[in-house]
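The chain that follows stands alone, in the form predicted on its own, written as structure tokens.
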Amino acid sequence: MNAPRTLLLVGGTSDIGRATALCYAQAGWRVLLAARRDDEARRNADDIAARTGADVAVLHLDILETSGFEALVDGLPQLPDTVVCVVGELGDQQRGQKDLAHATQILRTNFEGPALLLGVFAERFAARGSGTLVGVSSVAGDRGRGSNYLYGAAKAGFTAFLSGLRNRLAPAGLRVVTVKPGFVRTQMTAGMKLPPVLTAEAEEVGRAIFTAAEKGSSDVVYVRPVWRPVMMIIGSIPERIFKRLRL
């Protein structure tokens, strides 16, 4: 019997990540959950476990630790077959206009961490010749806007670093995935009056990102197809009108 293959999930205290783990632990993997806090993590593990019968185990990673983050790859017992990075913080867009450290959190949390960690993966899937990149970006990073281009350029940043990655390694067989979920139901998003039509559930967006890494061929996701024609249009404003708008 062939060994069960292996996600890494970072993110793994995160509804969404915990709603991703749970898919690929209900299909037969391997799962190990990366996250800051190793308590949560380890509930969700646990919780995993009980419900599929999975190996789930639990790797200490914070994003924002750039430095150890090729020693923590390469002390790993064994590349995983997938990794899926759903790290994200929506942050204050008005505190971030003032506060420069928590601007600076915003574009690391976003964009420099998680871009740094699937670059030293990828680093070691194309010597392996075989991998599967995840990276959970957003339709806010499709073009900025008033009330959060801070988080909204950190993701934009994650968005294009993705593309880049995949053009330079599709010629070698590896996938890159983004995948943008629109709104989402979790705790980043709790209390916020959010459309129905254009908002997923974490379960919704797991689901999502199991298909188009592990049976899709789409190498851009919109979870609710239909924030690709919203995205569209708002992309399609004109700059001279779009500046009026209070978006």
Second form
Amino acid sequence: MNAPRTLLLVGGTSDIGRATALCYAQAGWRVLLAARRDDEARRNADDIAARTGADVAVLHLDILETSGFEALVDGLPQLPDTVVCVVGELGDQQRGQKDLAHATQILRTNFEGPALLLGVFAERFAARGSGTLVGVSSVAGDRGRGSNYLYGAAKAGFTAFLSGLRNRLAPAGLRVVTVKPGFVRTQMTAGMKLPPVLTAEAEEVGRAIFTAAEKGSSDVVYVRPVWRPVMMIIGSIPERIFKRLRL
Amino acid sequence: MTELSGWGRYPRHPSDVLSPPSPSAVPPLMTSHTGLVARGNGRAYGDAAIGEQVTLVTRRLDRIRAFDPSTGRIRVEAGLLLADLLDVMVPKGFFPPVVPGTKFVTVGGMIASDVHGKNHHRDGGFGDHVESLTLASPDGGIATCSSTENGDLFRATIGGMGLTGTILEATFRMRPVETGWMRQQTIVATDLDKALDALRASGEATYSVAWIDCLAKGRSLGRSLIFAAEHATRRDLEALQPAADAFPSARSGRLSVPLDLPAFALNRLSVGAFNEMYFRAGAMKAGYPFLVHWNPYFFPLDGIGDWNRIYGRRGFLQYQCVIPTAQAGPALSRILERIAQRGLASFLAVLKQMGPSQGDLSFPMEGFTLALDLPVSDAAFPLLDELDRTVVEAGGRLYLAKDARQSPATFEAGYSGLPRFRDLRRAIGATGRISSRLSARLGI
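Alright, leaving the form predicted on its own aside, put up the form predicted together with the partner chain.
Now the complete complex, all chains and molecules, led by this one.
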């Protein structure tokens, strides 16, 4: 039997992170859960280990501590086979419009941190000649809207980064997958009124990530396929009309 | 503010709802709010899990923290759903030591109600299997409790309806099972005495329960089907259903009741027909053992999602009493007679044998327990008040997890551990701070 493969899940305390890691563990993978809050990551690690019998460990990682990324990656006991980054923070758009520190945090958490971290892994994977990178971006990055453009802009940047990375690494046989979950019922969206047809459960997103990264061949995945035409329509509205819509 | 109700959809009360994301988020809430109580999955029937002011929903505390397959010992957070635990553990060959009649309850709720199963006569309640638990106490601290550590708090918390604090985690042992099947045997009892005898005689069986036809009168009063069962062994499986998978999937198609049925659908005729059909179908299977999946054996009603809606918009009351063994025959037949006379139909009447329990407010006592449903109506309340008098005279009591309407006097007469429980609540500073609609109604 082959040695189990290893997943590094960045964002191990989020609902999507938990669900994704569980899918990998159920498929026999070893899991490393990276997160800022160690106790909360430990809860998820214990839970996944108890449910699956898999080997699950916790890694302390703050997505804003970008200067430590290279040392952190080089300090890993082994280079993972797949890295999935689900980190995201919706933030408070209105606060961010006035509070530059908050705006900076939204931009860095959703774009700078995830992009730089996956970038470090991309170098290592390219050197090794194998590896899969998965970034969870957002449909909010497909077109900026008045209600969440700080978050949307950061996600748009992340989407572009993943697209470029994919373009660069494809000839070497390395995969880069962009996942756009649409609305998801999680801690981040608790209390919001979400349209059921467009809203996925965290488990659904976890399965979609695992399937896309390890079984499928799609490069850009909308968890609920209905989002693809929805975003095409939103994307095709002329700017002179779009700018007047309250979105 | 959100309007909350229990599974019976009566009564309804407004409450603020908090949903802490992890156990460590709970202790600060215990001191920053007052008039609060924990709520699991909201399957208590009445007002037990509605805070006087604030309701603390524990559903996000749903992690399994440790499992040791060599001993079956498991440590879980209080908001873990029993359904989730079963999905994970049955395929590994482990079954919870005690399960109630629905799997859509949380572990914390199972402890707070000291739930009983069809094996209470042999194995006690769920609380009897809890080795230790952690509790967010009213002072904002975390207490670890077991029979040897903080024993008084432990015995008050088991069956304590969330009124000593918020349960955060619990450790207990799962029982090993060889298959996911039950070997069931059906016994027909043509009246109440025969049903009680059959339950006593089936005391050897790990699980037993009687379904009573509530509408049968006269000589047939209390006619029942008794379902006795064991976890099937691999040998049972080979003998009875050799081709079957040892651990069949639990995902059976769920039928759901999409809308509130109008109340007239539940009249005497329709329920009578249902009971007659049910009794005949069961009687046909009587006599020889057969295999049944654990899911329909333990949780027949869970197969019908939202079955509480069949009683219509006003909701329903579940009446569950326990009567000490010596008084059980006469008291239960009086109760069944009154129900049959009044024709206030009950879909469900379940009779079980019980053993003793340890919690100050635990429901079980040595005797027999009867549970039945009635749609809420103006006639239902006086009838139940009348039944209460029979229960009190017989030295019995009512199950708090089902209750929505008993009087403080009925409650006090039934629960001899109440003074001790009240003293402990005072001592730990829970009085007046941790309170549900139930505790306020009953003066706990």
